[in-house]
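In C-alpha cells, the next block holds one chain alone, the form predicted alone.
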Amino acid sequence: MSTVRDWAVPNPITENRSGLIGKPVDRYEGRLKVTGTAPYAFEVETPSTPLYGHIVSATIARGRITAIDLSQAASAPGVVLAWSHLDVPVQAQRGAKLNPRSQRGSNPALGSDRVEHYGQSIAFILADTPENARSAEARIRISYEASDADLDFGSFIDSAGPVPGEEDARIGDFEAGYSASEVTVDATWFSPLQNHAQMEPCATTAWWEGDKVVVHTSIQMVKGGQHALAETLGIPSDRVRLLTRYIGGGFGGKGQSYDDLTLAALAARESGRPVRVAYTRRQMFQATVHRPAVQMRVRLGADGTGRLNAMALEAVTHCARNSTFVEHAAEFARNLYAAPHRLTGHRLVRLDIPHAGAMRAPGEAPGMLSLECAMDELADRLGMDPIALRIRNEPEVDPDNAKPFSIRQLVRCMQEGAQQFGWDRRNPTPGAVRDGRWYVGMGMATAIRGNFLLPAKAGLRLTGDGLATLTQGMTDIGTGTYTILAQITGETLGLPLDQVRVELGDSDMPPAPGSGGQFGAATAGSAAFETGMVMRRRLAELATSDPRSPLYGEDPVLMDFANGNIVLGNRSESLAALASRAGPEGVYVEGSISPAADARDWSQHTYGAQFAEVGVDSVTGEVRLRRMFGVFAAGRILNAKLAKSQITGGMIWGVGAALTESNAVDPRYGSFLNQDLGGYLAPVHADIVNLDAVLLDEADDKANPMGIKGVGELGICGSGAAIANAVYNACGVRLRDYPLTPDKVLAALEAKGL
C-alpha cells in the first residue's frame, strides 16, 4: 500500500514533461458519439438475431395482484414467452449472496404477486421485434387488490423517524450556544422531488455462450451490476461477464442494476437467442431511482461580528417502506463552517413510491440550498457582507474532527470569484437595482464536496508496434473517463496520444470501482498511474539487461521515457523495440491503488464559490438568469476542456434546482406527474447565459499521487443557493420553497405590496 511520503515526490504527472496532463484534449471516444458509431448497450452487435423484451409495469401503488392471466399476449404476434410472478425462472430471494465477498446480493425481477410502488416490475414480454412486445401488453388481463398507500412526503414530516444504525452528530451544547447568540436565524427549507432524467434510458443486451452469460447493460458500476446479476442467477461471478463500453448519463441513477440487466438474462437462457430490453422514457421515472424530497430546518446563531456561536441542520428525507436510503443533506455542513456547539442529524419517511437513490451531489446538491441561504440572512441580519461572513467563519482546522486540512482554498475561491464576478458593484439593499420592468439582484454561496480514493486496478499492455492498451473495468458516464486515462498514460510512458489506447468497461478486465461519488478520475486514474509506473520499471529493467540494448548494463532507476523511447543520456531505444524482443504479445503489466495508510488523518475537500446575477419580472414572476460565475479548488486539473464541462454542467444543473426541476407523485396512483423530458422541467439552453468558471491551480499531495481530485460533482453544490440568495437582493423576497418558480415569486411579491 502507498503512503502520502511516497506521494509527495516528483513524478512524471507532476513533471509533465510532454505537457500532456493539463491539456484540453478532445474527447477520446468523441468522434464515435457523435457520429452515431458508439455502440450503446441496446445497440451492440450479437452474435445472431436478437428478440426484443418489453416489461410490463403496475399501476396501482401497493396491494397484491390477485389475477394475472397472460395467455392471450403469450399468443399475439410474434411473441416468443410471457412472464409473470407465477412462471418466471427460479432465482435467489432478493439480497442473497452466495459468496459473501459480493459487491452486491441478489435481485430477482417478477418476485411475488406484491406490489410495492406504482410502475413495478410486474410482467415480461419477449417478441421478435418490440413493437410485437409492446403491443402484446394489451392483451394481458390482470387484477390488483390494492392497499391504503402513504405517498404525501409533507404529510409524515412531523412523525419522522429516525435513521437505523445512525445518531445525531453533536459538538458542544446547541442548545445553549444558540440561546446565548446574539443573532440568529431559525428558517425551514423544502426541496423537492428529482430524477435524473438521462439521455440513455437503462438498457441490456444478453446472450448466453455455454454456461457463462454476456451482457452489455447500462450501469456506472461494473463489478457491482456483474455481482447482483450472479447473485440472481445463483452462479459464480466469473460465469457473468458484464460490459459497459459507452454510457449515455448516470448522474447516480445507474449507480445500480434494474430488471432489465436481470430479465434480459432469464430471457436469453431460456429462449437461446440474444436478447434486448429496454425501459420506456415514462418507465425510467417510475422503475428507478430518484433523488427524494428533502426539508431542512437550519438555525445559525451568532455574535455582533457575525461570528458562529451554534449552527444546526436537521433534515428530514423520505425512502422506500422496504429501503434505508439516506439523503444525507445535513452532513457536509460539519466540514464548512466553525461553530462550536454544532448539531446536524437526519430523519427518515417511509413512502409507498419508487425507491430514492443517490442523484448528483447527494446530500450537499439539496443541503446547500438550506444552509448557504441561512448565511445570506444571517449576513443580512447583521449588516455584513456575505462573504466577510463567510471568511470570518473560516475553521483551522476540520470544525467536525479537528484534523488538518489537506489543502483548503476555499477563502482564495471567494475573494477571487468576487474581483472576476465584480462582486464589489453589487448593492446590498434588495430592490435597490431595476431595469426596466426587472428587479436586479446579485447572490454567492460557497461550494463543498467530500474527496474519495477507492482500491482499483489497471492492466497495460505494450506491443511491438509501439502501441499501449490501457485496459480497466472502469466506466465512463460521459465525464471523460476515456480521454483523463489516455493522458495520464501517455504522459507516464512518454507516448504521444496516439499510440495510446484505452479500453473500459468489462469485467474481465482488472476492477475499478467505477464512476460516482466523485471519485472516479482519481481512483482510476492512480491505478493506471501506479500501473504505468510498473511498466516502466518492467521496461527499464528488460532493456538494462539485455545485451541487444543500448542501454545494457545501466542502472533501471536512471531511465527516462519521452517521445516514444527510454533514455539514458545521449543512448535510447524505442519501446517498440523493447516490446518486440519481449514476445509476441509485448509486455503486460497489472497495477492497483489504495488509500495510503495515512488517509484518514487528513480532512480531504474540493471547494467552490458561486456568484449569480438574476432578474425578476416584477410582473410575471419569472426569474432568469443574467449571468453566473464560479470558482473552483478540486486538485491538479487532467484536463481543462473537460473538467470545465463537468464545473459548468453542475452549475447548470444547482440553475435547475433552484428554478425549475421537481416532480410530485399523484395522490390517486402513486405515480409521477411528470413521466417525460417533456413535462420535467430541466434547464435549456435558452434559459442559461453568461454562464463561466475558473479552476485554481492546485495540487493536493495528501489526496493520491496525481495529487488530483473530482468535479463532476461540486459544480452543482452551492449553485442554485447562489440563485436564491440573488433573487432576494433583487426583489427582497427570501422563498423558501424550491424551485422558485413564478407563481411562487409572484405571490410573495405580492404579498409585499410589490
Contents of the next structure:
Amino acid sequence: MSTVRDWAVPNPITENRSGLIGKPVDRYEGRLKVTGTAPYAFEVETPSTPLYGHIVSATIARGRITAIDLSQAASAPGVVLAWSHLDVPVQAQRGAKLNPRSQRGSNPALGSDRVEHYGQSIAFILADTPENARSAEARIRISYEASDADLDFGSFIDSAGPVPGEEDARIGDFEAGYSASEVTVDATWFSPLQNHAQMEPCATTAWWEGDKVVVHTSIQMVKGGQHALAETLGIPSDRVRLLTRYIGGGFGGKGQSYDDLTLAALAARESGRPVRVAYTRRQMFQATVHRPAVQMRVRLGADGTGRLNAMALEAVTHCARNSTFVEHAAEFARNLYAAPHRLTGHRLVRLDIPHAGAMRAPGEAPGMLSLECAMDELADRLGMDPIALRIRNEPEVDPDNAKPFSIRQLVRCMQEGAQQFGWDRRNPTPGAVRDGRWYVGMGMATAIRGNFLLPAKAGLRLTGDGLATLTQGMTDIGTGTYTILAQITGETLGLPLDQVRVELGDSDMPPAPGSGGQFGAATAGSAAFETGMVMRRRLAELATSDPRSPLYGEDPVLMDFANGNIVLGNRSESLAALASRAGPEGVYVEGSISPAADARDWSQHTYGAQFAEVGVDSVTGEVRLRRMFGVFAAGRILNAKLAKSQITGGMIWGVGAALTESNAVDPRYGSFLNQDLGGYLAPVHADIVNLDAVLLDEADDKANPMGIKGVGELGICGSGAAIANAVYNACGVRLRDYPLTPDKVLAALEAKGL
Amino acid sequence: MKPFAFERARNVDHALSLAAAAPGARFLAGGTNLLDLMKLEIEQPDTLIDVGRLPLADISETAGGGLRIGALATNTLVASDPRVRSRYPVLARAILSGSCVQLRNKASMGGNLMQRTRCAYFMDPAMPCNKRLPGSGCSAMGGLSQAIALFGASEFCVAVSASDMSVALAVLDAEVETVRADGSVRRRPVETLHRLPGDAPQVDTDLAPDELILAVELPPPPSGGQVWRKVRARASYVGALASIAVAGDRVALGAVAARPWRARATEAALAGGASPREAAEAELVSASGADGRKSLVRRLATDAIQESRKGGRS
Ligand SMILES: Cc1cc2nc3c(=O)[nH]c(=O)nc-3n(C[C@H](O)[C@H](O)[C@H](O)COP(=O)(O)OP(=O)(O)OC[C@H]3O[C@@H](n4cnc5c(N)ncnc54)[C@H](O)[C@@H]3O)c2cc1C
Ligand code: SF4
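Output block for the form predicted in complex with its partner chain, input the form predicted alone:
Whole complex next, starting from this chain.
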C-alpha cells in the first residue's frame, strides 16, 4: 500500500509539460447532447423493435391493495401484458444477497400488496407504444385499504429518535461553555424537502442475449445498478451487463436503480423483445429519492472579542419508515471553526413518504444554511465584521480530531473574495441602502466540503493508429468526466487530445465507484493516471527490449513521453509504431488506485467563500439576486472551464435553496404538491444575473497522486447562507425558514412595521 | 393520452361546422395548455380542430382609434408590436411577464384567454377537484397551495386565473369577439369572459362548444399612466402570487379570482378622492382569505397606483 509520501514525487500531471492539465477544454459530449445526438438510455438502438412499459403508481400513502383488476388494461389496444404484485415474475426478497460481496441487495418491483408511500409502483403495463401503455392505465380497477400514515414532519420533530449506530459528537463541555459565554446566539433554522429535478428521467432499455441481460439505464453507479439487478433477478452479476453512457443529470438521485430497471429486464425476458421503460415527470418527484427536510438548532457562545467558546449544531431530519437515510446536516460543523466546547448530532423521524436519499452535497447543503447564518448573527451582535469573526475562529488543526490540515486556504478565499467582490462597500447597518423600491444588501458565508478517494481501476489500450483508449466502468453525469479523463490520459502519455478516446459506463469495463460525493474526478482520474503510468512502463520495456526499436538496450526508467513519441535524448519512436509491432490488438494494460495507508492522518477538505448582493422589494417582499461571487480552493484544477461550471452550478443550487426550492407533502394524501418543472421552482436564467467564481491555485499532495480534489458539491455549500445574510443586511429581517419566499419576507417586513 | 380525431380547419366556417358536428371537440391553437392537459387526461376531447392556420393573426387599427388583435396572433407578436408597445404598454408588459419565450412564441391570444387554471390540485388527476371532476371535492381548500382566490370564490372552488395578459386586457376595457356555427357574432368584455365558479366550477366561460374567438378589440387607451406589476417567487417562468394592471383611473388585479378582477371599489374610491392606500383598502373589504395575501394586494395596489400617478410605465 502506498503512502502519501509516494504521491509527493513529481509526475507527468504535476509537471504538466504539454499543458493539458487545467486547460479549459470543451466538454467532449457537450455538442452531442445539445444537438440531440447523444443517445440516452431510453433512446439507444435496440436489436429489434422494442416494446414500451409504463409504471402505475399508488395513490394512497400507506396501506394494502385489497383488489386489483388488470383485465381491461390487458385487453386495451396494443397492450402485451399487465402485471401487479399478483402476477409479476418471481424476484428475490427485498435486500436479499445471493453474493455477499454485492454492493446492493435485491430491490423487487411490485413485490407485495403493501403500499409504503404515495407514488410507489403498484402495476406495470407493456404495450407496442408508450401512448398505448400509458392510456391503458385508466382501465385498471384498484381497491385499497388505507392505514394511518405519518406524513407531516413538523408534527413529529419533538418525538425524533436517535440515529441507529450514531452518537452525538461531544468535545469539552458544551453546556458549561455555552452558559459561561459573554455573547450568545440560539436559533433554529428549517430547510425544506427538495427534489433533484434532473432533466432526464430515470429510464432503461433492456434486452436479453441468451441467459444474459443487457440494460442501458440512467444511473450514477455502474456496479451498484448491476448488482441490484442481478440480486433482484437471482442471477450472478456476470449475467447482467449494465451500460450508462450519457446521463442527463443525477445529483445523487440516480445513485441507485429504480423500478424502471427491474421491470424493463423482467418484461424483456417475458416478452422476448427489447423493452423501454421511463419514469414520468411526476414519478420523478413521487417515486425517486429526495433531500429530506431538516430542522437545525444552532447555539454559539463567544467572548467579547468574538472568540468562540462553545458551538452546537443539532439537526433533526426524516427518512422513510423502512429505508434509513440520514441527512448529516451537522457534520461539516465539526471541522469548520475552533471552539473548545462542541456538540453536534442528528435525530431522525420515520415517515410514510418516499425515500429520503443523497442530493448534491448531502449534509452541507442544508447544514450550512444554519451555522453560517448563526455566525452572521453573532458578528452582528458583537458589532464585528463577519469575515473578521471567522478569521478569529480559524483553527490551527482540525478542531474535531486535532489532525493537521492537508492544506486549508479558507482565510485566503475570504480575503481575496472580499477584495474582488467589493466587501468594503457593504454598509453593516441593515436597511441602510436603498435603490428605489428595493432594499439592497450584501452577505457572505464560507464553504467547506470533504474530499474523498475510493478504490478504482481503469483499462488503457494503445493501438497501431496511435490512439489511446481509456475504458472505465465510470459515469459522466454531465460533469465532464469524459473530458478530464482524456486530459489526464493525454498528459500522462504525452499524447495530443485528438489521439485519446474515453469509453465509460459499462459494467464489462474495469470498475470505478461512479459519480457522487464529489469523489468522481479524484477517484476515476487517479485510476486513469495510474493506468497511464503502467502503460508508460510497459511501452518503455517494449521499446528497450526490442532490437527493432531505436531505443533498444537503453534503461527503461530513462524514457520520456512527448508528442506521441517515446523519447530518449535525440532518439525517439512513435507510440503508434510500438503498438503496431506489439500485435493487431496493440498494447493493453490495467491500473488502479487505492487510498494511501496514511491518508486519514490529515484533515482534508475543499473550501470557499461566498458573497452575495440582493435586492428586497420593499412593497412585495420579493428577493432578487443582484450579483454573486465566490473564491474556492479545491486542489489542482484539471479543466478550468468545467471546474468553474461545476462551482457556479453549485452556487446556483444555493440560490434555489435560499429563495425558491421546496416541496411539501400534503398531510391529507401523502403526495407532493409540486410534480413538474413548472411547479418545482429551481432558479431560471432570469434569477441568475451576475454570478462568477474563481478557483485559487492549489495542489493538495495528500489527496492523490495528482493533487486534485472534488469540485462538484463545494459550490452549493454556504451559497444560500450568503444570500440569507444579504437579505438581513438589506432589510433587517432574519428569516430562518427556507426558502425565503415573498410571503415570508413580506410578513417579516410587516411585523417590523416596514 | 386518450385517442382522438384530428381535423385541420380550412377556414373559419369549416372550423365552426366541425365544432357543431362534434360536441366533444376542442379548438387547438398553440397547444401549450391543451396538449399538456390532454397528456394528463384532464382534457379528453374526442376531436381536435386545429385552428392554428386560420388567417386570424393580424393586428389592425380600428375606426374608433383602437386596435383589433386576431385570436391567433402569438403572445410574442402582440408584445412586440410597436403600436401595442407605445399605446398599451401595460399589455406588452403583462404578456412578457408570462411563461417563457418558447411558450409565448406558440401561445395565441385566444388560447391565453381560454387557458385553464394552474391550481396544483386541478393539475394532479389523482386529487379530488370539483373543476376537473364535479362533486369530488376541492383539495385546494385546506391544502398547501397559496394560489387561493380572494374574490368571487365559492364553497366549490377557490382557483385563480393564470392569465397575466387578461388582467391588462381587462383594465383596458378590451372586448372579445366570437362567432358561432349559426353565424351569430357576439362581443363581451374580457372582464366577464370567465364565469365565477359558483356551484359549477367545471364551466370556465359561457362560450358555447361551437363558439370561436375571432379577435380582441382594444378601445383607444385611457389617458394617464399605465403600470404593470407581477409578484412572483422567481424572476421568470412562474405564475403570479398577485399582479396588478393600472391604466389611468382603472385598476385590475390578477391571480386573485377566477377571472381578471377589475377593482371597481378601488376605482370608485379613487374617483371620490381617496388616497391610493384607502382605495386599495376599499376593494379588500370584500376579500376573503389569508391576511398575508390581502396585505400583499394592499401594498401592491397602493404602490402601483402611486406610480401610475407619476405617469409611470413600469
Ligand atoms: C409551464 C407554463 C407556465 C406558464 N406560465 C404562464 C404565466 O406565467 N402567465 C400566463 O399568462 N400564462 C402562463 N402559461 C400559460 C400560457 O400562457 C398558455 O398555455 C397559452 O397562452 C395558451 O395558448 P395556446 O394558443 O397555446 O392555447 P391552446 O393550448 O391551444 O388552447 C388553450 C385553450 O384555449 C382554447 N382556444 C384556443 N384558441 C381558441 C379560440 N380562438 N377560440 C376559442 N377557444 C380557443 C382551446 O380549445 C383550449 O381549450 C404557462 C404555461 C406553461 C405550460
Ligand atoms: S380550487 Fe378549484 S381547481 Fe383547485 S382543487 Fe379546488 S375545485 Fe379544483
